[in-house]
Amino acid sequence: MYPEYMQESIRNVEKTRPARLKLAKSGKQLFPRMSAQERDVVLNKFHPDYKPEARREIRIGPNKGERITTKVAELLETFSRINPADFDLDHPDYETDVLVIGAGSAGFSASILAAENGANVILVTKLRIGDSNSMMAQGGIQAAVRPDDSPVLHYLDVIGGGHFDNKPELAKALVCDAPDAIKWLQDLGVMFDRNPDGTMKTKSGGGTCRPRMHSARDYTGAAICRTLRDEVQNRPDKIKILEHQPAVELIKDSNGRVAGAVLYHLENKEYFTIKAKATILSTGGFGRLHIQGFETTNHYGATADGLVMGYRAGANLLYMDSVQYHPTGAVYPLQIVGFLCTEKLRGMGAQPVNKNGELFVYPLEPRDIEASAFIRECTERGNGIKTPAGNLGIWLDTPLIEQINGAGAIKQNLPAMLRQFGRFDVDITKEPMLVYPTLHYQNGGLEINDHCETKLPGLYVAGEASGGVHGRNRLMGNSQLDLIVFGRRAGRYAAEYAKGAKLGKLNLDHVYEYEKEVEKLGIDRKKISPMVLPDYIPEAVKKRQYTTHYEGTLR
């Protein structure tokens, strides 16, 4: 329930709604799209990436001298969690053809395809199988399957949305594999939303020229991830699953090939080693680093472990200067600050308006543009709404969805959104949501080619841990597609590689070499990575916990 002092602003939204609804129903442009020049201005002045403190030079490793996201640079300039001398790599605890690290939709897709291509697979995961950002995705998955659409148009949207910085061969693979990826998921049992005539529903997303968003109401990620998880669990003869055992270091052989990993068992506090002919990193992103203090939509496992392990072993990073802040993160009620409010809301007609009820930006600009416009409206223009906790936000006018699509549209298409806000007595069919940009996605990652290969033989990457697919900004629905397209490719190519791989003597020499460089920087020995698990208490909560003296977990 919104406090009384916010009601005046909500009345302004209600007052302007009829005119905005009339415009929406007329089919006319709701608000002028920004020109290229206007986009550059709003990005450079208001996007968090453009703040002076957002990036700094990385001083060691393959990308030495490049300016990357400050928090990532700090994480990479650290010591290993392990002492390599403690491990007898001549007698590994497990051996396999393909090791998959990370059990979200990319890891599941990779495991299935590797197994189908004759490989024995070990799938390891930090938490429970399926605990990942993949499960939390809401809005949809893109694929050009309509008669008026094509992979060419999809490609142009991907490239334009990524500010023309995408690796072209990766963008091509993404869009060309998309229709088959959707069919594969359908065949496995994913229940996509359908029209009365049986055709699949497709909605618009920010930065797209055609409606190509396929969805399963507003829990698309869960629908996909659960289906893939079942497929993995139904193949125990080919896929062995190790839960609660995050990888903390890659293993290499005497020829410089990646040859497995060191695992840490979270329950019994022991380390284990796996020898593998091919290794796939599908560890996701870095949302739980809370870049620049932003709230996040990310799962607690999103701590950039794959980046750390891959970089320390010698793989290149690409576009690690770019962070995606989703424009619509919940900012009220306080209990769900940062929670993702899917872009599907705007795709179905919800409009972003300021405290005066005025539409101030085209609702479906690419995410970085939309987020920057929200920040500008709240800061420079002073048209945001302040919450009791001191956070600023703008209204997302969700009642329009019902008025445009008919009564019951939110309950039918967005049940998770309705339920989440309903827990706090906010009825989004009658009241707007209060939103503000939230840390959402890692645009960059480990550099790969269209076979998902890094520059290190035997090391493959799929999903959010990779860089280059989306350039410096990802469009809605392309992350779920990325997981499937490149997860499948990684599994297939890793299995093929494993058939001919003959490993030399295993070692962790690269850890010693990397730590020598860290030591030269004078870094405190207590600073180690990968992080594995984040601090579960955000800084904003800690501030509210301050007392005059120490009381247990309160500081």
The other form holds:
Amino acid sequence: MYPEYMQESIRNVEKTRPARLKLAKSGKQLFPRMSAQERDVVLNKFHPDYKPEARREIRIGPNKGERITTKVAELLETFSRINPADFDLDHPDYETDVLVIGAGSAGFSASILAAENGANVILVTKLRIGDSNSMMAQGGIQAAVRPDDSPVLHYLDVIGGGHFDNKPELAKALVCDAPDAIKWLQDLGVMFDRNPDGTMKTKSGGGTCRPRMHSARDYTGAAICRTLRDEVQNRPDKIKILEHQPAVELIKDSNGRVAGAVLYHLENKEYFTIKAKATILSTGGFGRLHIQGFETTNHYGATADGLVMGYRAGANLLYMDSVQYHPTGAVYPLQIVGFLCTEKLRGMGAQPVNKNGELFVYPLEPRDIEASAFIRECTERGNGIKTPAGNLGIWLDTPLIEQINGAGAIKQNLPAMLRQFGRFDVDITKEPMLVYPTLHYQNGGLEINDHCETKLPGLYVAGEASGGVHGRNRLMGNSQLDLIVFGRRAGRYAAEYAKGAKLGKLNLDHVYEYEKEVEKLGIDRKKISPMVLPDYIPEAVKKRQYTTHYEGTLR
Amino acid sequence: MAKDQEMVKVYILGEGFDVPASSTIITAMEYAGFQLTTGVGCREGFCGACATLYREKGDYKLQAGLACQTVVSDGMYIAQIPFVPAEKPIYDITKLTPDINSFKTLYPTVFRCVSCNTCTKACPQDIEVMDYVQALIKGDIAKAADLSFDCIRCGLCALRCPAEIVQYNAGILARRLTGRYLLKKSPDLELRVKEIAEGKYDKDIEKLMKTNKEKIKKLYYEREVKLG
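Next block: the form predicted together with its partner chain, after the form predicted alone:
What follows is the whole complex; the chain from before opens it.
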């Protein structure tokens, strides 16, 4: 239930709905799509990345001198959690062919493929296996499968959405592997939504020129992730799983190869070492850094640990100046502020409208454009709706979904959304959602090639932690695809590499060297990373927790 | 605003803490000074990591829910469950049949269901858990897959089941068997995979990869958009 004072605005939405429904049913374009110039204007003026404080120069490491997202620069200019002298690397606690760090869908795909290519695998994770952003994706996974679609059109959408900055070899791998990725998932048992004739149900997403979004209701990420998790758990002879033990530093060898990692057990506080011939980072993104104070759609562990470890070891970042804000994050009710409202809502006909019930943007622009248009409507144009907590939002007119697709369409296709809002007494079949952009995705990351290799031998990256696939803006449904395509590639290539890899003496010298640079900047010794988990304890309580004071991180 | 300031008392490990009335169990624990390392995950009701048992003031009943989706009430007793040590049999999905036999072998406990409906009452996703267990007993795998579709593997069904059934793990097997064996295959998908393997699109994509930015921009903005 929305508060009384919002009812007048809701009545405006209801008043304009019949005309907007008619327009939708006519098949005409709801609102003009922006030209290249219009896109530039709205991004420059309203996208959070374009604020002066959004970026600053990073002063150490492989990208020294480059302007990157301020919060990431702060995170990287820090000391290690560990003192390398404490570790006896001649006697590691575990040895394996391939070490996979991070257990979302990219890590799972990598583990399965590495195992199938003959490697022994250790998969380590900070939370339970599968507790990841992969699990939370709702709307879909792209693949050009329909007869009127092709990987060529998909390629064009990917790089247009990414502002033509994507690494071409990565965009090619993404779109060309896509149909086989869907087939692989289907054969593992993912229940994609089908038409009666067996063809896949597909919907449009922001910035796609064909309906290319494959879905499993609005639990697409969950359906994929839990299937892969089950498959990983079915291979105990090849894949060993270590849960609640985040990696906190990479280990290298005397020839400069990456050769494993140091783990930290979150419950008994013990550190462990793993020696590995190849290491895959599938650690995900940085939503829990709350860049520019934004709420986030991301899970609790999304603290960019992989970036820190990889960067400290000497791998370079690409497009670390670009942050994705999902256009539709919930802003009301209070308990779900920042939560994801899937793009599939708009794919199925929900329209964004302002406080007067007017359309003000084409509903399916690429995410950065759409988000910027929402911010413009709420700020410069003053057409937002204010919540009791003081946040602004615009309406996403969801009852239209039922009117366009028939009664029951939301329950059948968007059960997660119906449930999420229903828990807090908003019925989205009858009332619109109140939304505003929310911190969603790390567009850049550690640079890879189409074998998922970084410039450090033995170090591979897959999924959100990597950079280059999506340029400076990812489209809906290409992240789920990225996890599978590059997860599988990383697993395959890492296993092949491991067959011929001979490791020298293990060391953590890169940690000493990096810390020397940090010290020169005069940074407080208390600033350490990776963050591992965010800290939401109130200041007043923290003051009395005398022994837990490492800044911005877990003790 | 006034509503946000309202405080309630909740009991964590038996100790009373004053927290904002709008808190969920997770944010209430954090407000009280607990930094959670287990029993917490996505914080949006999608991953099932935060299964919780709680008791409300004046009530004898233990209730089940997701800590990130349950708003606290005054006098509530709360605790977090770090991990559910439930059984998960090992199998090769390519060697199973999509019928009752797979469950007889791998999940014989489902046949012990006493129809008490405790699992359904415990499910924070409002899934008809007992109905999908009954569908498995009857050998209707596709129905079990459909009914269990929204499961997020919190494990509360198994924790509360008096017959020791691991419903949520049996559910994933039902869905995998359905997805792999029972749903119709897409002819378009098979064809497209074959075309790509034969290199049908390589030349066109490689041409785009070499096209300069201005030209490719033009192609992008002029492309035909078909909605669906």
